[in-house]
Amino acid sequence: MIVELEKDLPPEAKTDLILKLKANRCDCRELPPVAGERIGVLGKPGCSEEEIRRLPGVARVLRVKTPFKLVGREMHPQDTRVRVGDVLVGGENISVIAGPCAVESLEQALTIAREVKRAGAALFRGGAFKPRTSPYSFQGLEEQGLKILAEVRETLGIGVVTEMTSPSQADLMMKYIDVVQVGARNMQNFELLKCVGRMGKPVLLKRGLSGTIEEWLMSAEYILAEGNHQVILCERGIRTFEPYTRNTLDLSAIPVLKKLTHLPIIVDPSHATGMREKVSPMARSAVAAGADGLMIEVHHDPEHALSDGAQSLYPQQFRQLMRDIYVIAPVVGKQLDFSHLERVRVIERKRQNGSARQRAGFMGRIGTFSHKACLQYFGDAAEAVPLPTFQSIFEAIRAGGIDYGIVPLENSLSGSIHENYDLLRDYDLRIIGEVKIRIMQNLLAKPGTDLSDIRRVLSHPQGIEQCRQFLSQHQWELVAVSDTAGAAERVSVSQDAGEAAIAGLITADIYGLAVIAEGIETNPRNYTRFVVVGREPIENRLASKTSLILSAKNEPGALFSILQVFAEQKINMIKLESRPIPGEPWRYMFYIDIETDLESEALSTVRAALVDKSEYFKVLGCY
């Protein structure tokens, strides 16, 4: 069950109540507050409901209906991100987990790690332990494998991944490896769970062959029971009655259990379907079903690989699979950044050198689309401190206060925000980044409300305008707002029934609304561009892409002979647009997006010839 206590309840008191409990037998959790402070009483209390009703500093008493009560949402609604090193598995960004099926020597596994972390893989899978249907089937180099894979991580800098299939391997694990696998045959094996529980290290939990959905969340339980929060679920088929496959992948558990658990869910579609030619299929369809991240099998002789050749993608296979990944997922309202690890591990090494945390602004507040961009670009690195305009963003960035910002430049429908190019030419700051996310509107309100009680909606002009379709085909009044998450707001607080928002599903959860309509744009291929700010960049890598504005010279040709640097250098331009120039009526600016890095030295004499060839010139950053 759960408790919810008394606001303001002081500290003491909630500590007599928590000895008061135990004193009566109960096994007490503390619990993520919703609303309030709450704690989680689990297994058969030693007294009665009504009695822990009755308890000083007790505000409510709750039943949890599901069987697995840690597992749950009803006691855990924020969604948990598993933390392996520098890497974040659930939340914006998706985890791909890559490499053989077995550890077979150090030349192997570091010759398949480099192309599994060059394409984009977050972590690195081998097996060093094998559970085969076989006796005689190559069973795992065991110690030497962990050896191995400790040896790939310390070369490479990439977490390991590995099967644990006794408790008696506990001590090895601890020693060389970074996540825990319970592997699909030991799904049920309580004493490995409890082991794994006890370790404390992130485990990754694989649905059995036959396991349902409860059974293996129930599995999930054993280990949060432990006090082992950091579980990441792995759907990899199940058996079922069809041979031309070699297992059932179901795709269903994944909504399925997004509505169950907070726990992260990835797909393994190598195990699922054995072939080849079927992983990259269903690996698509995994992400688009919203899984947070895959685990690949690549191998780069697969014909000669002593475990699950059949079903391993050759490197090339991987690249072009996480290409495809890159362009489905921010359909899904999430994302696959190559260089996202590399940026966060420079954050942190900053921190660790005896700076301060970072603190990237955003403008709004919790919950809106540029806090969104903000946490797919920066995950947990940065603190995400939101600011009232535009211009206070790169106010406080120049005073010092914050390191970055990040500010929308374009949409795909409504076309620039020229505010923020306004800016970005009268600050001394530099785009440093982009990230590109899905604009989703949704209608949201109080739960229980249906959308024949609705009589007046909030949002955004902009929400407003992208939701004109929908809006129409209701006699409701539209009220217009600073923004989607304050429109959530708003309505969370309302005492009236009638009153619904237009906003991001991100808001839903963080203001307790539910989701009358979802996705209600008119146009569904709504995307805006963010472009991440700062004094200077944070990775020391070539950029791919500039973005700078110039004016041309008052003289025929003029423009003209600027694009002409551009096509004499074979350099691709992918954006032209004009602006007014401020104070100076029917004289224009034009923004200019090449993909090339303009600053680097080899393009020098270009940057050179551009200057010349303009009356006013500015980068405004290459990234």
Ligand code: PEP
Given for the second form:
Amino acid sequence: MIVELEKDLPPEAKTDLILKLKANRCDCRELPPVAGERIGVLGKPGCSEEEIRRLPGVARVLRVKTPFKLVGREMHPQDTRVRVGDVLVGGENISVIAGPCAVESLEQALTIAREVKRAGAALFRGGAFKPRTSPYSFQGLEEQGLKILAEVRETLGIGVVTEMTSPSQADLMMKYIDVVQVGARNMQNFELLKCVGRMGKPVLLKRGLSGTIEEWLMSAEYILAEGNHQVILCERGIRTFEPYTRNTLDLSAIPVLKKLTHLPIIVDPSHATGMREKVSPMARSAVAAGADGLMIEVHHDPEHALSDGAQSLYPQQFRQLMRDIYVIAPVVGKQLDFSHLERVRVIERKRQNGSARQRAGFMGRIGTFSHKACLQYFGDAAEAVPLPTFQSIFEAIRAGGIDYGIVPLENSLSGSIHENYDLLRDYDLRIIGEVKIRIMQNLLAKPGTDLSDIRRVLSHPQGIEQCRQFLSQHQWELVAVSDTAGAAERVSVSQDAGEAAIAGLITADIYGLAVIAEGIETNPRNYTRFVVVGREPIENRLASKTSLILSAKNEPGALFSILQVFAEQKINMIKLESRPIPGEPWRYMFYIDIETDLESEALSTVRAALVDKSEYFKVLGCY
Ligand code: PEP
Ligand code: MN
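Right, the form predicted on its own is done, so what does the form predicted together with phosphoenolpyruvate (PEP) look like?
Below, the chain from earlier opens the complete complex, with every other chain and molecule after it.
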């Protein structure tokens, strides 16, 4: 049950209450506050619910309806993010775990780990204790395999995941591994579950071959009951009557689980399908269905793999899959970030040197799309700081008040945001990264409001503009305000029950509003690309894109000769836009994005040629 405490209960009174509960054989757990402090009570207490209700300091007692108490959303409504070193699984990131089915040798593990890391995998997998159907099949390298995994981590700086098949392996796992996997065959091995619960390391809990969702969640409950809340659920297909695939991937488990539990959910399409060519389609579908990540088997020489070669992707296929996921993720409000590890490390290193927490500025207030972009890019690696204008962000970075800024550079429907290009030209700052956000607009109002109650709708002028088609079906008064989050805030405190706001979904949570209509923007292909700006380039060996501004000389063929450089070097140009140079009528500046790291050593002569052919030339950043 959930015991809600009286408002502003002094800490001593809370301690007193907990002691009284414990005296009544209540197993008490700290719960995250929801509108007030709460205590979770597990199991059957030694007194009645009524007696608990009468204890001093208790405001209310609520029964938890589901059998999975700690795992369910009643006790813990907010999403859990599982931290594995620098990687956060859950929330807005798609985390991909990739590697061979089994560790076969140091050379094999390093070869594959290099490939998957380069393609953007966040963690490396490889089995050392293999639960095989036949006792005569390869059983894994055991401790030797774990040592190899630890060496992969040391060499490449990537966290490692492996399966633990018995509590007797706990010490070895503690020594060598970052995430312990409980395999499908052990989902209900309760001694193993209790053991990984006590170990306290992040756990990846696979769904059993015939496990129901409730049984699976009860297994996770075993781990949380031991005090370990760092659990990632992994759907890997269930046994059905269908023989064309190894198992049947239950994608509907994702939305079902998202409602029931706060734990992150990833999908393993490799063991689900058992066939290489089926893996990528199911991986793409899993992300579209809302999964927080994927576990994919990859092998550089699958024909000779010691296990599961038939379902292992070639590195090239894995790279292509990662590019597809990169495109799909923003559709469902998430992102796959290829250089996440590099970047977080740079930010962390700076923090260690300068000690203070890094700060990142965005324009507007909490709950705007800029704020979402900031959270999506930095996670908890930097503090998000709201600032009033774009220029104030650039100023604050220059003056050192903040370390980074995040500003929109272009929208897929309305084009470039010239003010920010101008600021990038004028300030001596650098683009160090980017994030694309899908702009989904929603009609929000106080809980209990019906569509027919609405008389007036507030939003940023662009929010209103983007929803014209939906709005034209109603006779509502439309009121333009300075930003979407401001509209939501005003509706939340308004006395007028007929008011609604058009804003992003996160503002509904922040201001306690209900979603009356979701996705009401006319054109669903509405994305904004934000760039992250800092004082100096970050060391990013994975940079694959350069943004630059240049103006061509005032002579025939000037722009042509610049573009010829790209053509000759086979450099792919993904953006070319011109705009007038302020104060110089009929002269133009070009915004160019190319798919290469123009500041790499190898391209120094190319860079020199471009500078030579341009009148003005500035690299805004390589990222
Ligand atoms: C594995 O991931 O290596 C594995 C054996 O998977 P599962 O437990 O899902 O069969
Ligand atoms: Mn396998």
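Since we're looking at a predicted model, the values are computed, not measured. Residue numbers count along the first chain shown, from 1. Superpose the two forms; the largest set of C-alphas matching within 1.5 Å is the rigid core.
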Rigid core aligned, does the Cα position of Ala23 differ by 2 Å or more between these two forms? no
